[in-house]
Structures are given as C-alpha cells and as structure tokens.
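Here's a solo chain for you in structure tokens, the form predicted on its own.
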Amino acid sequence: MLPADPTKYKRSSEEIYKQACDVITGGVSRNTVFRRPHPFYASHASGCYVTDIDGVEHIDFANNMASLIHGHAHPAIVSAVVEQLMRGTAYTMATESEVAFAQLLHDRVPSFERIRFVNSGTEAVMALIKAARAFTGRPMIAKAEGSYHGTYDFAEVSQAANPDNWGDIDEPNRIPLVNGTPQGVMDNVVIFPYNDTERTLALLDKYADQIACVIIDPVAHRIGLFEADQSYVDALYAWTRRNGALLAFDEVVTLRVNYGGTQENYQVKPDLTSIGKIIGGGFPVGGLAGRSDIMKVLDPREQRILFPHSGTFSANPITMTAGRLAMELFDREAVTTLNALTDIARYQILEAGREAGIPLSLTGAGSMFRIHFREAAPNRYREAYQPKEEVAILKEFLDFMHVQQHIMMINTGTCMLSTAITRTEVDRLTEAMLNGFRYIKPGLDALHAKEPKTA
C-alpha cells in the first residue's frame, strides 16, 4: 500500500510502475502515457511547466492531450474551484453554474442553439450519434477513414486502418479497432476518404436513405491534423440537405482554433457538434450542441422522449465552474494572441528543419500543429499514413525531445499550445526541435535512401 503521505518517501519510477503493474492492467489506465521501460510520473505542474517525480522540469506542449488551454493550475480557476469544493462537488439537483456556462457557449457559437453537458469527448460523440439516429430514425453513420472520435464502437471503425487492410480507396474497408466488435457495428458505418469529395459523395449515395449523420473532425488530428477543405465541407452539407441526413462536427479538440471553433472558418454550419477538452477547465467534460429541433429528442418535457439521457456527473458544478471561467479567459484577444504565437512557432520550426537539412512539413490550425517528416504537407489520410519505419523515427525523436530536451509533445508529433506559453518557451521549443532534427537526420537519410526512385 502507498504510505499515508507519499511526499515523505521518494520512490523511483521503476518502483511505482512495478506496484502499478500489480494492480492496474499494463500499469496504466490510459495507453497514451505508457512507455518502456516505465512511464514518467508527474509530481506537480504550474503554467506550462510540469515537474516529474525525479525533479526534472519539462515544458508542456501536450497539455493533457489538448485539454488545458491555460496550462496547469491557473490561479483564477483554482480559486473558483476551491470555493465551489467547499459547497459540494455534485448533487442530485441542477445548478446555476450549468446554466451560466451553457449561456456563455450558446452566445459564443451560433450553431449552439441548445446544449447538453456530459463527461468526456467520447461520451459527447456517443450522444451526438444517438441523437442523430433518434431524430432521423436511421441506423447508419458515415465517418472518415483514419479519424478518431473517441472509444464508442461505431466511432472507432477504421480508426487504425492501414495498407494491409484498408482496401480500395473507392470503397474503403470497414475495419474494427477492438477484437470482437460485432459485425452489426461495421454494417452500420460508411467509411469515406477525407477531403476527397468525388469519392465521398459516391459512397454516401450508396446508403443515402440509411445515413443518420455524416461526422467529420474539421482539423482531423489522427488523419494528419489538416483542415477539411471548404469545398469538401460545402459538398457534405449540400448532400445532407438533399438526403435528409445531418452534418455533424467533432470539435472536441478543434474548438480552440477560433473564438467560435473551427466551424467559424466555414460558410455552412453543422447541425450537431460534439465538444470537450478545453471547455472543462482542466476537469473531465464533454458536450453536445446543435439545432434546437434536433436537440429536442433529449427533452424530458416531450410526450415521447426519443433519446432518454442522463449522467451521474454530467454538468457537475466543479467542471461547470472551471469550464466557464476557462472559456471566459479564452476570449477573442486570447485566441488571437495564442494563434499568432503558434504561427511564429511554425515558422521557426520550419526554418530549423531547413537548417538541419531534413524533409519537413507542418499541418494544423489555430494553436496546434503536427510535424511530418516529408517535404509536401499531406491533405488526406493515405498520404499522411506513416509506415512502421517512419513511426520508429518519430518515436526516437519524441523520446529525445522528452528525455534530452525536456519538451513534452503528443505522441503523433503534435503540439497543442496553451495561453501559459510565451515566446521564451517557443524559442526553447525551436532550439530543441533543431537538436532533435539533427539527432534523427542519419535515420531519416537511411530511410529515404531505401525508398524506390521515381522517374
């Protein structure tokens, strides 16, 4: 058992992980933090710095998988949460904090006519899919090959498709992520190639009378962290209008891109949107927002409730308090300032790539970007797909960044900036990247030397 006060005893990461493996499957509760020979264990954090149990300080460009828009332990958020803690953490009653936060989001994003809060991004997408089915009376959804929308069975299909199983681009295979996924799940998901309008519409047409919603991540992280083309989104919107389906955006990650989310960039608006990450102020959160007529399927005042919905910790006052304050602080000026700083980071990192003499491109939007060890930035999943040899080099690079340069990044080679980051940290990131690029250059050169030459 752990001692009553762990701070009185210094234990190594190896010791903690050994105990963890005895009580937690694989020693971790989320595979994202797993690494060999053991995970890093955090001691404390403030702003954009995280200190591990060995006393090493790291600059955080991961921000708990993009969820901490103001970094760690923001004083105003901490103070407000502590005050709420003294009044209770959750009740079998509604709270005014829920209403205040919903009002803020409603006023911020035009398509958010009605909102429901849940406890994670996965739960938000699950609620979105179920609401779309309840409203349309249709069973199928359509999603992009390679896209990540959480851990709901239907949302996981073809999330990890690869050249060995993804099939013909004209009709990609439906690949289960988890062993034992029922065939009925795959039968009710249409997989289409992201940013490929002609092929996508042809696939949707095959199931036009069965599709409840078409869901896209407008800056799809797992696909490659590039934006959905304007013409592509327009075409999807027009198709859903013609065929009685809904257009859904997964903005769990991308709400940070603009003051009103990535959807602010498009002429058309989604019917439903899943949100999460930054709206929790550092606490577990998710949300479903959209047209009032669609959201009515959840309304307990209706004579027939098409989608009965609840959740023990949904809209708990801790999350609502922290989330509202976080989004108030992330106002238009803060969004503009952070995005401009991220542009500087992109420019400097591309310069570092040129100085190191490696092929490099960056994708992303707003306050997030992803590195690709290739000259041309990808715009589709199969272009961005990394073979195992390239993944190995990326892992080597990320390990070097973390262990040698004390820079934390997301394991796809992605940075998600927070408002706690300044030009000082961006310059340090650039210096570290340059060192990292030089470190992996021999491996990249060897990899490209093996590639077949084109005429």
Contents of the next structure:
Protein chains: 2
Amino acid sequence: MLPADPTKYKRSSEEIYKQACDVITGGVSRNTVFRRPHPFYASHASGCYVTDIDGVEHIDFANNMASLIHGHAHPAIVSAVVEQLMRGTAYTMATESEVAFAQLLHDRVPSFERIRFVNSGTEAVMALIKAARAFTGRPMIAKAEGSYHGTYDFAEVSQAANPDNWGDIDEPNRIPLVNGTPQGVMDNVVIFPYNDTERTLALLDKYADQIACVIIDPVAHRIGLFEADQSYVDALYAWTRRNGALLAFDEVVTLRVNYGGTQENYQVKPDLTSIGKIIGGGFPVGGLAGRSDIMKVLDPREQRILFPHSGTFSANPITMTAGRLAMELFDREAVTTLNALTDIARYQILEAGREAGIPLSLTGAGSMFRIHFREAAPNRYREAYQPKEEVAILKEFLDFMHVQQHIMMINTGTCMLSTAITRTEVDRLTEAMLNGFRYIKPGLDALHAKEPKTA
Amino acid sequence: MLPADPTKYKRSSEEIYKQACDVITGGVSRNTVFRRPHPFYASHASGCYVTDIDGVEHIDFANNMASLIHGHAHPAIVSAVVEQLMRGTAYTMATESEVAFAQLLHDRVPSFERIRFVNSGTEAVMALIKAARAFTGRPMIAKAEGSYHGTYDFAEVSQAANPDNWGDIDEPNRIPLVNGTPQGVMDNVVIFPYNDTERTLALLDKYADQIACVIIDPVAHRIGLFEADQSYVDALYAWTRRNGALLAFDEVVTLRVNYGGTQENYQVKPDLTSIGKIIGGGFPVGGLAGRSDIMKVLDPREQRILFPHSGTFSANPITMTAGRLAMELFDREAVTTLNALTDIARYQILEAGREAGIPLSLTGAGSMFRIHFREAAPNRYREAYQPKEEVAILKEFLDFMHVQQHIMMINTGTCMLSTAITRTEVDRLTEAMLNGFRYIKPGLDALHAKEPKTA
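So the form predicted on its own is up there; where is the form predicted in complex with a further copy of the same chain?
Let's see the whole complex now, leading with the same chain.
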C-alpha cells in the first residue's frame, strides 16, 4: 500500500547485520530469524508479500511465526489501529476494547468461560501453569517430550531432547533447555511421550497426587506438527478427572485450525487453554482462558487472591482492537475457505514430491502443514526427530526456497497460511517446492543409501 | 487531538464492568486497574490528560504504570507508528528498527554493551535471571524482600512478605506469591533486607558458591520507592566480584531517573540490566542489556547456545520505532527539565503536607516520587511496610484524588511524571494533594492517637 521508501535501500542486509552484531547479542533479538551469513531484513509488507531491504519480494508462508492470519497490513486493521493510536495506546485504566474482545472469544470457544490477556505466548503458558498450581495446590506439571510452549523454564524442559540425552522412553529424562536451570525446575516436570497412551498414563500414575496439569499442544509443532490422537486426548482427560488434575491445551499456534480452535475436534474439552499469535492481529499478545471456577484464582474480588497477577501492557487497547478485528474477519467462512485452500496446497505438494521422486509426507491440520522427507507421516516425537544430516538437508531446502524461489517458510519446514494467500500463491508455492525437491534429491538419495530407512 | 467519539459514551464504566465480569476473571486483565465498585474505563487521552468513558477528564500522573514518558499520543510517535503500520507490524525477518534502537540504548548507557529485546518487563527479568544462571552455571538468585520484578515466580518470592510471614530479619522467610508454587522455586531464591548491608552480606555468604546473581531495583518501587544506598551498592558489587556472581539491576521502572538510568548515580556498574516501560514508547516491551561476554550465552552463532531464546513479537518494528523515538525525545535536556519540574512538585507537596498538618515524607528519584504518611522517609522494607489501617487511608486518599480531584496516581501513592506535564499541572496536583491531605487528616490523626508512632 505504501510506496517503498527509497532511503531504506541505502544499506544491504549484510551491512545492517554487521552493525547489529556490535549492539545486539548475535545480531538478532530472535534466534528464529538468525541465519548464516546474515539474517534478512524486512523493508515492508502487504498482504502475503514481504519485500526485504535488498528489494527482493517474497511470498509469505511464515506470517511472523504463524501470528498473522490475514497477512500484513490488512487495511481494516491498520485503519482501526490508527484510530486507537490517536486516542492513546495504554492507560492506567481498563478499556472497553478488552471487554469486547473477551466477549468475542468467549462466544467463539465453548471452554473459554473466562479470559485474561497477557503480552505473549510465553506469558500465557506461564500464567496457565501458575493458575493450575494455584487451583490444585499442586506443584508439578506434565508435558510432552519435544513440545514447545514458550520460554518459561518449567515449560521448556525436554523441549530439545535428543537421542544423546533423552533416555528410556518408559521414563524420558527431564532435560533442561538453558544451562544452569535449577534442579527444582526439572523435579517438578513429568515428561511423557506424545501420543503414546500407555506410557503416558503409566508415567502420570507415578506422580498422580502431585500433578497440577497435563499440558499438550493439540497439533504439536516442534514435535512434528501432528495431531494428538482422539483416543490419546480422551485418555488424558479421563486420567485428569480420576486424579484431580487439569487438562490444559496450548493453542497459541493451533487456535487457527477451526473456528473454535483445535479443541473443536475433540469430544472432551480442556479445563484451561493458552492462546496467542493470531489473536493479536499483528501485535504482542497472549491469553489464558478456561473454566470460571479455575480462573477464579486470579479474581481480585476474592478475599484471598491465590494468584495475584497484573502486567503493564496486558490488554492494551492497540492489541485488543487489532486482535478483535482480526478474529472478526477470521469468521466461519474465512476459516473454511483458508483450510480448503490449504488442502489444495497439501494435495499439490504431495504430487510434486511424487513427481520429484522423493520420500515425502505432510503433517498438520487446518491452515498449517509441515513437510517431512520420509514416506510415512510421523506420529511420535522420537520417530519424527531429524538426525543432523536430515536437518542439514532441510536447511538447504529452506535456503533454496527463500533465496532462489522467494518463498518464506518457518524453519521447521512448515507453512502457516494467511487469508491473504490465493490459489495463485499456492500454485507458485507448489512450483517452488517441486524445484526445491529436485534440488535436494541427490542429497536425500545419498542419505537414504547410507542409512537404514526410517519409518 | 481526535474528537471524542460520541458512540463511546453510550455505556457507563459500571455497565461495561458488569459485562466484563461475565467474560474476564474479576472483570479486569490487570489487577492494577481494579477498584471497587468498578474500574474506570478510558475513552481517549492526549498528552497528560485522560478522559474516561463517563466523560471525566483527569491529569495523568500514573502514565500507564510509569511507561509513558511523553504522556499519551505524542504526535511524533503517532506519526512514525502510522508509517510503520502501513509497512507491516511484524515479519519472520529482522528489521533495521531494532538495530537503530539497540544502537541508541548502547550509546546511552555505558554498561549496555549488548542488548536483547523481549515483550514485557516480566520477560526481561526472566531472561536476565536465565542469562545469569547460564553464564555462571549456578541455580540461585538473591533478591530483596518486598521487591517487585514482574511475574516470573523466582522473581516473585517474598514480593508481598508481611509481618505475619516474613520471619526473622537475619534470614527472611522465602514467601511464595502464588498458591502452589513449587518448593524448588523458593529453594533457589535468597531473600535479603534491602539497604541492610551487614545482614545482606551475611545471607549471601551462606550461599556464596550457588548464587548466579544478586538483583536489585535501584529505586525500589514496591519496597517504598527509595534509592539503594551508595555504600550498599558498593558492598553488593564487591561481594559479587569476590564470589563469582553477577550484579543485576532491574531498571524496568527506573531507567527514566537519569539520561543513563539510575545506574549513572553509582560508581560501580551492573553486569546485567533489565529494562522496559518507557523504552516501548507506549507499546509492549522489555529488554536485557549488559556485558558482552555474559550476553554471549544467547548468541546463536556459538557452537553450544547456553541460553536459546526467541519470541514471536520480540523486537517487532512497531515497538522498536515508537521506543526509539520516545527515547530520542527524552534527551539530556528533557531528562533534566522533567527532573527539575518533579523537584518543584516535591517541594510544593511537602509544603502542602505541612499546611495540612499531617505527617508526610516523599521518597523517589528523578521524575518519580512516592508519598508516605509519616514524618521520616523510610529506607527499609519492613520500616516502609504499611499496616492495613494505613493502606486503608492511602486508598481513601487515592480514591479522593481520582474521583474528586481528577488526578490519576499509581496505587502505591506514587507519581511518575511525563514530559507532557507542565507547571500548571504540578500546581493543580499540589492543590489537589492539599485537599486530599485535609480530607484524610482526621483518619490519620485517629490512627496515630491509637498507635505508637512509627519511625
């Protein structure tokens, strides 16, 4: 919409990064955007197109790590935000915008009886875990090996578990992510193998009276972006009912899957849900939602507040306004259309894989999919885990997609579509993927010749 | 600047709150804005004036909990943000804006050799603690009794310690803030009495080889908004040098005190500093800054990343643009002018206290001050601690100031000035305070007649 500012082209990404390294650790504030020899710097974006500082335009299938459901600079969101901007961005008062947005989410997802807004997915999961502890009076949580739930250290345990340290699958090791993490963190986190009902229940049973909540990402991105099996979720739900624990869904990424979130796919409902990403309309956001009797631990009207909680920028009217509008525009029809378009992409990409003669499977749900260079789609973390050689090939593929094909994807090999994407971009993605598959085929062939075939 | 939208006046704060309670826990996403019988809802704001939904205009001395250094909707910030808005709010790429802003902060505060941006003060302190652990390989932190450092549970221990639970001052109890906090959290937090050098050093010595960092807020707001004594900071610095630990300053609130933060007041420099609030220019923000050799734990270029860290909205170009502009406008001259104006306010308010015949002292530094209804300014947490009866009087005072005098203050009895404030508003504040002091004088008199005089 805005013409490119020519002064922005004075320096290349390489030059900017050189300066960045002198003032920002590693030159980036987010490791996700780091790459060698330097990250790319964005100049401007509109809809599903992002132009970098070097003047190259890309089709965006990453959407700021899945957070922009309508792509960039949606005119209606821009216009509503400008209006709010002129009225102020934050006050030491509440605003009507948080009530309107909470009402929308409450009406949209049956389990969202009460909501609280925070500033990031990390804060959302941290608040969720603290709420579960406050309600149950129990200290432990249980989470899946390999699952990502933000940067709260309890939620980070075993996020990056690997064959060298993950240990016996019957009781996976509790691996800290950050050096120096107190043992008291690991002592309070049970790690279970996602989608493995028998082992998960056996592990939960060991700590049955100490577990505040069992948290799962129902389409676990870092594990492999596959869905939690129906029977698995049913079993977790039943276990939590029997043992006085809560079932929590982390839907920060997955709320986009259906109109009412991924939880719409299951008969049982989570007690608490963390949300984020798309609900911010492009601005920093997180949220905690769930059963009103549990959320009561946060209520300042109570005699004793079990979980006192505040936040300078929580529920600020810029995020609330942008978020409400984004979710209004992402109505039932928009969800259905976007998911159908994603199905076309899935179909075409699998075809391209066959045409290129490479092993390929796709996982995901709704408007998200992740590619795996193997015949059968994985369904467990240890099965989906990519050895170094496979990661190297994926990296090569993603670099080729970005640099040669001008397609932005998430660094796990994932596409998170926005409503700004049309059939034209999906066809272009397919063509680019075909080129990419052919590009890495020799490497894949060499790898599979060397190694026993995986799953 | 924008004419008030008449449709916004359709509902009263009371009516909005009624709806809010059905969808948001306690009806608020931030306990700071909660009050009985209902919070106030903001309609719009400009400079130092905030108009609520009921049409009442207030002078703002709270500035969204000290985060708006130029007040509301500063035209230059609005205009720069609008320009960025049209180019997009966030990408899966870096932007030049984070480099420009990091450079500014780096050049401004000598100890900020390297910087990382996050989304809130809570995230900043969490990142700081994790960085200190990652660098030292040690699990414990030491913090002051009563100090507030956000909602990361390690940072929350003993934040709300009170006479019923705080225990022996020679080794203060470690009091969890949230019900169900794991014992493993308390086990890794040493609590010391702020500004009490002898006791603090004795406590630190007990855990000398396990402490990753000693963190203090150099003008500790919740403790009483008084400064850390020079000799105290010197002693903490020397202790950390002797024992292989880091000295960390939480300057989320206090960066405003001087051009280079409160740390400009001390000869010794912190190894790490958490920042936030005013550096966001009105948008969600946090930051971690410090010695480059320590910050290296975050560097994605390292063979082994000791502290892997990312964040969907970290360093987003809206916050970076607004923040850089806010800090550019808060130049040496602006800091000096604002601090001088605040000194006038301090002087006049103390005069008003004398005129009203109440016991009154002020603490604070730079553009911040907090009122205490006692003759001598407190300098320790347990000394500054307000019993229930005193809190009730303060609440009465603040309600009177807000509702009758249309002056917004922070709920601890604190004013955090913005550059939008002029002598006119300071005079109005003084007049309102005088009215307020007279209003609560009978209550204060009754309290002091009943109780032995404090300090």
